[in-house]
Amino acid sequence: MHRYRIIFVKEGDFACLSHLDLQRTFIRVLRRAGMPLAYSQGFNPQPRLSFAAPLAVGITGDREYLEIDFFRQLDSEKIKADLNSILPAELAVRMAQEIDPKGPVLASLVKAAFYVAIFSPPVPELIPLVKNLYGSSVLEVERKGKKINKRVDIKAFIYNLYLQNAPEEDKLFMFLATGNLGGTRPAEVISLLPIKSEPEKVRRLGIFISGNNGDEFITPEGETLSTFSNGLNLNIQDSAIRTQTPTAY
């Protein structure tokens, strides 16, 4: 068995897909593609891929993560252009990397992901209130249950809050926890924020992991969330993102 590594991005109207559609989306393509797919085992086997965290209705993604079992191997490039010559350009798949089938999955290993929110045109009540929202010890929000629905504190799983201003647009970079240990997404942190105003789209950016030290956080790739973020010129440092582990829910 072959395990390989997708990185795509979900742009324009694929970002209303749901997570079950682009599931469906991408099977549909392996299998016109030819891709020698490996199947579960048992009554109903399916093909063997995970994507390594589903992004929420509506929004964007930059660096999006697919890993895919195959019964031989292929050339990476080969799966990037054969996919490509079938996908949308909103879904155009940027990398395809062999990585090893023993190890763990990447959904497993996810713990952060960084966000950006833009509002065009401005909010200029935005900059005292994610001050505020930063400051705040207790940052309680309403989830919905299978039967009763309950407060939730969020604090500990904002990460990190930055606000770019600009004549044309804020942008709102929310740097959050995610993954099996629990986590908030950028919705909850946006209903916080007393406006009237929603922003006009919502970007995932990338997603993290644990680094080698336990107390950082890198792209799969090994890029530290500071080197990832001076390619977006910002100046989010890891140190300012360093926080205790949540407690699962």
Contents of the next structure:
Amino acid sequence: MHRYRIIFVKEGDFACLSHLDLQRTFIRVLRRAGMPLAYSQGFNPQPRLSFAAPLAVGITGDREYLEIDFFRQLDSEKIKADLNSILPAELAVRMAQEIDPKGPVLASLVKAAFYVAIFSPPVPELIPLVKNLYGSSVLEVERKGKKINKRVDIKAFIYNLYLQNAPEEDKLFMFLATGNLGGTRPAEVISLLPIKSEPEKVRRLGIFISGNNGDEFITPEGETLSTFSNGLNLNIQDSAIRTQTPTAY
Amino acid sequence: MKDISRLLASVSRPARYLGREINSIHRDPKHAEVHLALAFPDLYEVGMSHLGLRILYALANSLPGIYAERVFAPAADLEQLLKEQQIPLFSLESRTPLNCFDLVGFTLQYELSYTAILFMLDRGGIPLHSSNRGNDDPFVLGGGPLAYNPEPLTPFFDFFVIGDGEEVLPEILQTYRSWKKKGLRMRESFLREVALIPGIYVPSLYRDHYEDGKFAAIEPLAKEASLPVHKRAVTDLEQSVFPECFVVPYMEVVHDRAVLELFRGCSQGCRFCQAGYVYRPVRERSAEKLREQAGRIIANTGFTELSLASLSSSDYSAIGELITSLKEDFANKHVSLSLPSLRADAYAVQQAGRLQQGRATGVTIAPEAGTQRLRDVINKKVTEEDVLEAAAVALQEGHNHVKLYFMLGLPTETMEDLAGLVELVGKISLLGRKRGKGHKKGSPLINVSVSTFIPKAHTPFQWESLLEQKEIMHRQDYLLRELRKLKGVAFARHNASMSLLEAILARGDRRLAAVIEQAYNLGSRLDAWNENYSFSRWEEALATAGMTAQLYTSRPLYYSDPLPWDHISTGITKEFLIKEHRRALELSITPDCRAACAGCGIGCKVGITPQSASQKAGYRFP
Ligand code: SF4
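Right, and the form predicted in complex with its partner chain of this protein, after the form predicted on its own?
Let us now look at the entire complex, which starts with that chain.
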């Protein structure tokens, strides 16, 4: 068996595709491309696809990860080209690479994700509001349960918030816990802010797993959190809300 | 465009409006000589499940110079936003406003979607009445099964296509193209030209007459207006276009699978079934052709399910052979095959079982009526033994859900027939419980679905009445009470007032158009979706027009009465429908016309009735 990791984007209007729709689409696209999908055993065999972290509806993704098992080895470049000949540009595959099929899937490793919400026009007084938020000891949001809604404190899931403001827009960067040990989503964080405006756009910039020494976050490619945030012109090491004048990234 | 993206972010299930699906066709509309909107007056998930729309989409886009796009009805939340922000309803592919198309063609599939047509025109910026449309407005056409009684919709449509759309559409597009080239901008000049195409009905070239409040006649007003308008039908399905590159939806649609069309038409001759009459005669594709198409469709789409569709698929003359070859082709390819339309005999259930290969989950059996007498009336040629055997086979195969289809309010139905229905369900539930003992799956759940009989145009029952509302409820109450006594049986009643509305519209005349418009103005939209439905709007609309439901549903009709759809010819003679109606009342069975031609008037040639794919030459319209 051969496992491939696919890095793709989810852009533009395609942010509105639900995770289920995306899953169904990838299965059909892989089948249509004639890829040698490996199926699970049992009564109702399913192709073995694993998405690292489902993306909430309305959020675009710059680097989304999907791992797939094939029963035959393929050329990574060809996988990428074949899939891109079928997929819309908004779901383009950026990279395909073969990985160890015996290793754990990303979905089981993912710990955090980096998001940015763009408010345009900027929200007046966003800086103190965000600071305020970060200073509170409890941050409760309501989550829909099957029967009753329950209140959850998401404070522990908010690792970092970081604001860049400019005359034409505010960018609220969020580094949030995600994965099977619990987490939160941008919508929940934004719902805590006493503002009326909705962000014009929310993007997921990347996902993170634990680094080798356990205390640092790295991207699946091994980039450290500090390198990653430096790339965004953010200094995130010191876990505080910072404001700064915007720089293009 | 940006506006639309913003809208998508704030509506539920935005994938409905996203477009850009795999295999959808994207071109620059500016380069199209004829820009056609294929409109479906229902939500995306319903419209995308419709085979006819897929056929026309593939066909139109294969013709040079033509660009066809899809448009579906927006759900209430998007409708609201479009209205507030004054954004016109747009096509899925290029997001072009509906009123910028050359032609807008609606699929007419279900009576309860009539107000959705008005609301799509309205939101699309097209005047509701064809008489109010100007030279820059598109031509609005309609086709599909309900075009066989187009009268209630006539003011809203420029013309109708009677019969198989793929046969006529190329001619319409050609006529439009040359008319446009001539630079003539007068709408009427096009309408007169298009009226010359056989199978086209241009209602503005006809006038309706009434006597004593009853429909009396339709009179042609121009030499281009033929009387009657004969339906068009594909003569050779084998060579006819079929979509092998199905658009693959992102969201889950009602029938989320690839489809093969084994044959068109149906030879059973069930007397209540409009499709069985208007789609005559039977025309088949060969098993070899279907096998090739199946392979290509699955390769082109990646669908994991393939359904062998037709009005009565197990009647396909080479069904056994086809199933064998498809099973062979798709072994280990993770494609599940299904045979959707089930009859009521063991053979059909067995064939379906062969496809499901042990994955037996549910089966549908349709006895339609509870007693032999009533099954004879409707010409449903199955006996109680057939039904029980079918059920037994299904249970043996391990199905755990058995769905039973019946109709209520059929002509001549008495309480005895309903008692028979309950008894039959009882016997099947007994079979189920017998199996339940010792079977690893236990007892099956038996779902009884009882729809209300609605007399439809162009059937032998077109002279029959809809049961009174009170009586429908009364009979439903009886079923509810009696079926509840049976173990493992579920029954849910159908909305009686929805049947009433369907019955009114199904046999309406031109005067009903005002009622439809009024109901629309009162807020009626996608009536097929229960949550939005309210009959009170229709009551009010009928009252405003000074009409009653009874005029259309239970006024006694005589064979000699002119009917509002007499000018639309399916090829079946009225004499034949009268004969069939009489035979129904005499409890006479009319055999399957694959076995013996019943002489309906369609004119399949003797000896090769009706056409199977290997006997192509047989059938021409008069
Ligand atoms: S002409 Fe005869 S065989 Fe052909 S559809 Fe009519 S009844 Fe059937």
